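The chain below stands alone, shown as structure tokens; this is the form predicted alone.
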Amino acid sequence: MKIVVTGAAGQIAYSLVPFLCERGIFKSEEKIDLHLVEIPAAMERLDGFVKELEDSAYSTVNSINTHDNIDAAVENADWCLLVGSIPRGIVFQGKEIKERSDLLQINGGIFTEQGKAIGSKAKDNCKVLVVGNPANTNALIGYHNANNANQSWMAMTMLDALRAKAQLSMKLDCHVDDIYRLAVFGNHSPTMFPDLENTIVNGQNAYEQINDHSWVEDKFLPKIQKRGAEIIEARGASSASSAARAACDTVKAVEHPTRSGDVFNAAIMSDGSYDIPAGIFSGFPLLSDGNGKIEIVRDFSLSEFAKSKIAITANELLEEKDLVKDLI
């Protein structure tokens, strides 16, 4: 299998690539051909990472290749994990990136190029996971420029779901494996909505077990929505290992059938389900059959409170779409 990872010399990829080399992540028993992509200025650092990967002698890996050009990297790719993006707050071409509109336009150029390359050169059944933020709208840009309806494009919301499971397990004193049907709706941003009203813990409704709406609204939601900022404040850098774990878990969730009675989380192109406007990439509860088919779970019952929160995050996605309309 040919696996492409962009931003391969960065912090997330440093954890992600070893995770991907674990046996059992991919359904296929084929050995992996890793194709790692970076900008020219980071190729020396990437070379150091490759030496570590070689020294790890993974039984699952057939070859490791490096590229500073996306077109060469994605030829006949089975999976593309688009980790690299320009973050807010850095100086890019002599200007500090502060505004969301600037961030979207700059990354839009990157994902326009990557989308065109993947659409024309990767396999028709290629699966694409966008990790680099703003992930939902980057995925939207890449999807439109790929112009290949047979490929599966997703943006990562699994990290938000894992954060929500961790906080819920502490609240209810349960193991994370006891939590089913926890879904994150909307944007991977502070507007996201992790839903507890349809979550099941040890066979019982989680929201009813908590029995404290003020905790859900005033403690739980802000904790998940602002967790990324909390980590940046604490470690002086954004989430890396947890983001890598979430990306790997997304790949595994797509490659294997969803466990009975459960869902997995990613953002895909909306078809209007749950009143989320069609034409944007939104987080949904999803099912995978393990053979490449992904579908939205449509039986969630949403309260007016949940609907109001989902409307906020959907509106943000529409605003982002409007900011990049010239790129799609």
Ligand code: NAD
Given for the second form:
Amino acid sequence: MKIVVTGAAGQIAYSLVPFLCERGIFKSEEKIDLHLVEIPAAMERLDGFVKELEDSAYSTVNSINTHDNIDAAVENADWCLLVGSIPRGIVFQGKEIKERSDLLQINGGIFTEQGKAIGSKAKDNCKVLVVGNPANTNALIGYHNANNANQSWMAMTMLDALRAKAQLSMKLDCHVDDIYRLAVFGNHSPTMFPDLENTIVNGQNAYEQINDHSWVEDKFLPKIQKRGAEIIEARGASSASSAARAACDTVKAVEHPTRSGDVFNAAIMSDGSYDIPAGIFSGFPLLSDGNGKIEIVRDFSLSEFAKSKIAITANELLEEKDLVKDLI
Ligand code: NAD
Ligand code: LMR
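The form predicted in complex with this ligand is what I need now, so please give it after the form predicted alone.
Next comes the full complex, and the chain you just saw is listed first.
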């Protein structure tokens, strides 16, 4: 199994790579060949991380390789985890980066080059997870530049779903594992829509158990939508440990069949389901068969409230698409 991680000397990768090396993440029993990619200026830092990975003596790992060139790194790759990019919450070229969409022009270019390399050099059944922000539209750029319909491109919304599960478990005093069918629709941005109306907790509808629409609309929704900013404010840096956990959970969710009665979360190319226009990467409730097939779960019933929120986030994705039309 050849696993590529970009941004490998960054914060997220420092947690993500060790998570990926634990047993049971990949379905295949094959050992992992890690291919860690960085920009030339960060190669020395990456070498330090590699020494730590070597010292961890993972029994799952066959080799650890480093690259400052994406083309060589992705040759025959089974998975590409595209983390490498600039986070918000910093000053870049004299301008404060406030929203993830402010990163479009800065990070977009990274994904044209990486998309082209993955499309032509990685395996045809390669799975690609875009973590770098703005993740949905970066995935759109990468997907178009890859131009390889057999590969499976996703953007990460798992972190939003985990955040929603954590808040819901506190509200209903249940364990996160008791929560089924929680889906995040739309963009990984403050417009995202985490739906509770189709969520099941201990066999009962979560929204009905909460029985308080104002909590859902005025407390829960903004909490999940703005959680990334809340963490940047508190930590002075964007979420890393939880983002790594979510990226690893996404890999595991794709590699193994979804548990019965549940869904998993990622953004994939819309086919028009739930009136989300085709041609944008949107969060959906998904099912994996554990053999590389991922499909949208289509039986969620959406209230007028849910539909109005989903329309807002879908429109934002259309606007972002328009901003990068020269890159796709
Ligand atoms: P970081 O700055 O700590 O690390 C990013 C690394 O990427 C750096 O080491 C940098 O040198 C490297 N890099 C930049 N351009 C590259 C390129 N072209 N090829 C390879 N490597 C490159 O940032 P981080 O905290 O690890 O966050 C990475 C990205 O993930 C950011 O865009 C952040 O906003 C995003 N993020 C997304 C989610 C999500 O839920 N989708 C959650 C958290 C963070
Ligand atoms: C997050 O949701 O924590 C990340 O997307 C980082 C950010 O910019 O909020």
